[in-house]
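Shown next as structure tokens: one chain only, the form predicted alone.
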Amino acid sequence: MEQVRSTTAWVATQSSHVTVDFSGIEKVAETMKNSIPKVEWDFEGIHYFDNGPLTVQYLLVLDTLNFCFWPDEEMSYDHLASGLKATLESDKSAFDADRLQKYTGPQLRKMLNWSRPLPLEDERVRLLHEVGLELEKSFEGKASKLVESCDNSAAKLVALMTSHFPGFRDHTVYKGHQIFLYKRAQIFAADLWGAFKGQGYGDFEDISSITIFADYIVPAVLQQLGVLRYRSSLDNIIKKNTEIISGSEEEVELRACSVYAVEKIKELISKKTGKQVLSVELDLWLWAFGIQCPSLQHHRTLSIYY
């Protein structure tokens, strides 16, 4: 994941709308050093898990659809994970590659027990079709075959994901430079690692290569913690709930500076404690912090990469 680290670090050096505050990094690292959570992947019991290939298929479908809930204030990741779990429990073939290619928006809503159109519903359906088609074409229809071909490397899995599935190619151009973020592809690797407890399909020798998952909650948490500081014009846009266009300088800086800042927090905690810290663990800590702050104001961008 060196591409993600190096390009987001470059954005941080060029950023004009978002600033990384190193005194804030020091304070957060000191606070977090003794409270890094152990990753409990299914602590809420909302995910499907059978310790086999069907779990891998479930996770790929889950992470294909894991983006952009905010336009519907009542929709959440929990609805997605538990809805897909219930679907698979009632029909073990629901996520077969040939069926993924045929789902419609209303059928997806039914799976999630949702009565109205989903945010970016057409895009969600398109991505399901894309994943089903490529699984059938290149991996015998099975996500487990995709994972088996990565040689126990999370970085190689992310590379395979982004080369085979265009919907996972989370990169953009900023000031003439290509910037890589790869949120959902990295989440797939992290979900496998967490679900299988680092064994079997989740056995990655380089899980430490994964960065945080640059979404819309993490930047807001980092700002609240004093790690990120926003230019007044950007701060006003966020406070007014005005949409920030995907690929704009502001949007790229919010996500890229978040990745860079958390990498620096991770390095500092490791230095303070003498222990390896995983970005996956820090992401969980930050996400949990954000969920506990209902008044947290995040930026709003309509994108399949969130």
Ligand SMILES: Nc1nc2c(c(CN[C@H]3C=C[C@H](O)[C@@H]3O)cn2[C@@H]2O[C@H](COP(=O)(O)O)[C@@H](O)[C@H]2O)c(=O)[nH]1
Second form
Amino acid sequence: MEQVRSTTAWVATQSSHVTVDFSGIEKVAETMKNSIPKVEWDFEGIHYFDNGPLTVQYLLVLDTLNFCFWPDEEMSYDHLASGLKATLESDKSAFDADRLQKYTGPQLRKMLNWSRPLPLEDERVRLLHEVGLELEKSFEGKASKLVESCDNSAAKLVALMTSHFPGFRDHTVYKGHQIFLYKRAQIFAADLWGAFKGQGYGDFEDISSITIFADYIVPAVLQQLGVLRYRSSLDNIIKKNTEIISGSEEEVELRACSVYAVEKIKELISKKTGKQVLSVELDLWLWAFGIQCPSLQHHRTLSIYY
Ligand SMILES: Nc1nc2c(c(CN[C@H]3C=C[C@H](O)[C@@H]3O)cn2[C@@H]2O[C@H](COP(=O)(O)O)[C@@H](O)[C@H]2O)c(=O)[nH]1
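What would the structure be for the form predicted together with the named molecule, rather than the form predicted alone?
Below: every chain and molecule of the assembly, starting with the one above.
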């Protein structure tokens, strides 16, 4: 995750559409230093959990599809998590590797109890097939085998995910430099850690190495908190719900500055209190805050990464 940390920090030094406001960072760190509001993983009660390998399979499928809900105003992450949960509860072999390779768009819609095409449906189906095929080829069809081969290291898991599954390679080029964000690969590690409460499949010695997950909710929350400032042209684009092109400077700056800013909040809290704070905890708090705020306006980019 060092690549994520260093390359996003570099973007923050070059950024012009988005600025990290250090007085905002100071304010947030000061407010949160004594207690970071604890948000329970699955605070919404929407995820499948049976404390075993099937949960790992579920989380991999979930994070394979965990991106871009906004093109359909009524679609959200909750539909995905609960739809996949219901699917698995009624058919325990629904996410077997051979079946993942065969799903069609309409079948996926049915799983999510959705009557119209899903946002980026063809990509969702393609990514499911990719994961099923590679699981079968390299991990005996089991996501649990993939996790077992990581020696309790979240960094190793992210490296393995991005080397085996091209769909998880969330990186881009900004001003000629390669920038790593790895949102869905990192969130998979975080979901394991959260679901299994740091035990068993979620036991990662280096969970502190993970950064936040740069999606479209967290930047909007950071802007609300005064941690990120947008140039007025970008502010207008977001307010008007105009799409931002994937890989554009604006998009990369929004995501990279969010990662960098939360790293700085973390450092400052540690400096003030002597205690280590995890990005995963800060992320969950920021994200939960964001989705409970219906008026929050976020940037809109068609992307398979977040
Ligand atoms: N940074 C960050 N981004 C996250 C999540 C999660 C879900 N994590 C679950 C895991 C345990 C907890 O119980 C959470 O429920 C989804 N997203 C992103 O949000 C967006 C969806 O928004 P909307 O269209 O409103 O549903 C989309 O980009 C999606 O990829 C997170 O935790 N952190």
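Take the two forms, superpose them, and find the largest set of C-alpha atoms that agree within 1.5 Å; that set is the rigid core. Numbering follows the first chain given and starts at 1. As the structure is a prediction and not an experimental result, all values here were calculated from the model.
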Using a superposition on the rigid core, decide whether the Cα position of G52 changes by 2 angstroms or more between these two forms. no
